[in-house]
Amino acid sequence: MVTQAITAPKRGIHSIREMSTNDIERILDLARDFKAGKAINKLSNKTVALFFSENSTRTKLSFQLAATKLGAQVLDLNQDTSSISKGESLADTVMTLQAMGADCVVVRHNQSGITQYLQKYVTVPIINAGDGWAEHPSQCLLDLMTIREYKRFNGLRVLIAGDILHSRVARSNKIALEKLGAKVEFTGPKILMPPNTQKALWPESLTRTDVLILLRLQKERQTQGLIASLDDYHLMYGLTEKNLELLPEESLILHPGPVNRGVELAESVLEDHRCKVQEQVTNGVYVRMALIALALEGRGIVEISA
């Protein structure tokens, strides 16, 4: 197949950076309405295709469940069993999915900017489910939804802690939260911080934190010698029971998952009333319902009841 870019109008949800505050609020409002049972699904004649080239549990399953809850059929394409293993380009694969009748394609890939690139070749909307180190829009939005159920964004003090350098979650969250009026700080081992990034003191900064977002320490980095050991990381930068005492009682603790117990946080932290990890997972389904619905907007798909 000869891959050729098209010039037709593009759709899709690719980046938090591209979204206005109104866009973000609209997605969160629709996700809230889905959660409250106020939105009516009308995707019974639609097909959502999933293409994940990286391992995923929460993101992939919640997109699948979101599409199913909306009444859509789901095509789940695995890179290892697709024609990509025979040399087919990803652009050709996405064009094939469109030709088969997919109405929306959800893509996770290790290449930054991949969904914007693929959108050049198809008219159906593509949703970014995580691209390289760049962004993770749906994770960011489910974090925002969880925060908004407890807090106001304007003036909110948010601390993102951990492997900032390799985290697309940190990038998306900082962009979105600052657009909404929050103040965002980073902290973590110096070697895992982006160059020229101001670093908040740990654990002292916990005392002034309204929302703490802990990032997964990517254990594959351990083989590169970037940190001494997982135990050392936990003692120096983990949310230990002792450090937890510094966090205000009305604060929130978030984590995008999967959680490395005894590394980013002590196991007992997961039982603390401030920890909202499971609520994040629940909200992820409704946020992804909203993203699919809005990506397909204009086709008479979603109605909101009074």
Second form
Amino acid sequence: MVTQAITAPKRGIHSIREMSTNDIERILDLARDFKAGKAINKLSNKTVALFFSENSTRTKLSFQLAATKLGAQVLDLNQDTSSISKGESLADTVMTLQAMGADCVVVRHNQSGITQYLQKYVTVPIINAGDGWAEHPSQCLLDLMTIREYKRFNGLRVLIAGDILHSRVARSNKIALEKLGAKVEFTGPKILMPPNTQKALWPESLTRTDVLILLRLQKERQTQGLIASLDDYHLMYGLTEKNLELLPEESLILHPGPVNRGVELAESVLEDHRCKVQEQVTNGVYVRMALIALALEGRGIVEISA
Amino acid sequence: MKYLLKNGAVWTKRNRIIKDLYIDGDRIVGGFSTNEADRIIDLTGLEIFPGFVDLHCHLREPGFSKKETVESGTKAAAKGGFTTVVAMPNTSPVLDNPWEMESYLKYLEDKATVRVLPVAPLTKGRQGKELADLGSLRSLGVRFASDDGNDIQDAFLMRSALSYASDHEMTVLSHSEVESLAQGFIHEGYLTTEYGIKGISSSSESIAVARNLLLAKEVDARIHFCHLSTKESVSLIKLGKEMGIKVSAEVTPHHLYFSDLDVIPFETVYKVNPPLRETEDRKTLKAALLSGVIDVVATDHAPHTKEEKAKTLSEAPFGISSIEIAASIVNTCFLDTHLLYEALCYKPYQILGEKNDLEPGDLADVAVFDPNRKYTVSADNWVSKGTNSPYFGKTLQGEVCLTIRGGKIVYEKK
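What about the form predicted together with the partner chain, after the form predicted on its own?
Then the entire complex follows, led off by the chain already shown.
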């Protein structure tokens, strides 16, 4: 049985596409304030449900920590042991979480567009923690927060390198950075570029790059017949020590993690002063605090004073 | 019953003549005196076509009667002006043996409002492994064979199937598809790049069209290509015809009406296989239908339940329900009654190996069409059980107002 979907005004946090630059800046400002020690303590009776049906350690822990820091309870639904494995539909599952009293549901799933779909069935806000190949708003926003600590967006030259086709991070970042006035280029193996996508020259483009975002290569791309070998990938498309020399001194290197050492980047890149991977992880918690707080504010549950 | 259809424009042998049409019993007759008529119907300003033929629809029985039944599907067909429909074999069970097919033919006699020609599967259970008993199925009168949405991936077996079908004078209906390139949900192009949706490449169709054409040539089989969607496929069909291959092809109303730019991302009502392609493809398909490279319009009417289409984009089934408005869609696209006649009557009857010229002696299968009437498609008077229609709310021009099957009025617009 499928329950009738309700139609309701825009709720939840689903995609960068539907955010204005003001929305983005408000989130980044709030995340910055949280990082600087701002506290809101009205969430002690609130519950944030985590519904992650794809493997994810860091995003899930980051959301969990963010909810805890806001004083909320965390309800963790593990798909392997949940009723989803007994055949319950995703819509029924989020409706159950809502009925149990969850005030907000954080969803990670391998189907593109899933959070907008699920939002039609519940009134509590859903936060997208990564949907298929489509979007990864919280990862994008933590990248933006990290970049903003060093750079201005307007005119910024950003190069995103790797498996663009399957990357929700690349998609969200391109949309967000272009809204903010940056210039975004993609590069990677041709077969991993979506149709009709311009491909920047690699490694030549590195010399005019302000921010390099490297993407994680899923190792199963080799058995899927999409790449030849990890070694070949590293030599042809990776940030090798030699390629690193092309990158300007004051540029930034970002990576959504987890990193494949020796595949998308050489081991030594992680020690380079331009590499901000650890700061990204730190900022991720503050960005997710902001997303949870704003999602609940949208429901009138909390007030965030300026 | 005796009907006198007065003052309509009658389409016969590729001509349009304003004249009266006399129906007596199940046949067209030369005439009778006016006072003998049980009913006189004035059709001034309307087009009288031979009953439309749909070479491709899904009636869902046996097995999926929640989506559609023979009864509801053929009523919808009658509303669409169709007097003959060819029903695809993706049923459960698959009717791959003569005894099941025989009882199904009896069931059709009992339930169907219009004539239904069931299609035999090419392989047992449509599994793509062993040939089905095409010889015995042919002797029951089954004229078409197809594994429907599951194109036989093994080229050797496909060639055998084509050869075996042609041995029994059956035409193979080919849904040409390379499955490994068709694992997505919408056309691989602008939207898949933009929204991160898994795509279905144009090559998934055109490569298979090329393969199946050449296999048909090699074994001298008759092949009909279903629901072509790409410009590359059109070029290949043109080449096939130039090479003298016994080939015909169809296009659906939705591939003529929509392109991928009309698709609302993640809306399952637009999820259809083959997917709605690019503007260039649509233009090429329209031109090919006008020039005769593509022979006919067939609906690929694929009804599904609300619950199934309410699933996510990945989980919801492919398909659009359209049989009852198909002629209106085609007319809206072309505003050309001659094309309507060619694509829904003349060419499909040729493919069936039949004649219907609305001449004395012909079976009284008739579709009366008002090419000027405009209306907005609504779910309110929808006949098919499948309400999976992206046309709701659209205004179409041209409407069927009367359908006669074997001398019986099976649909009349109130």
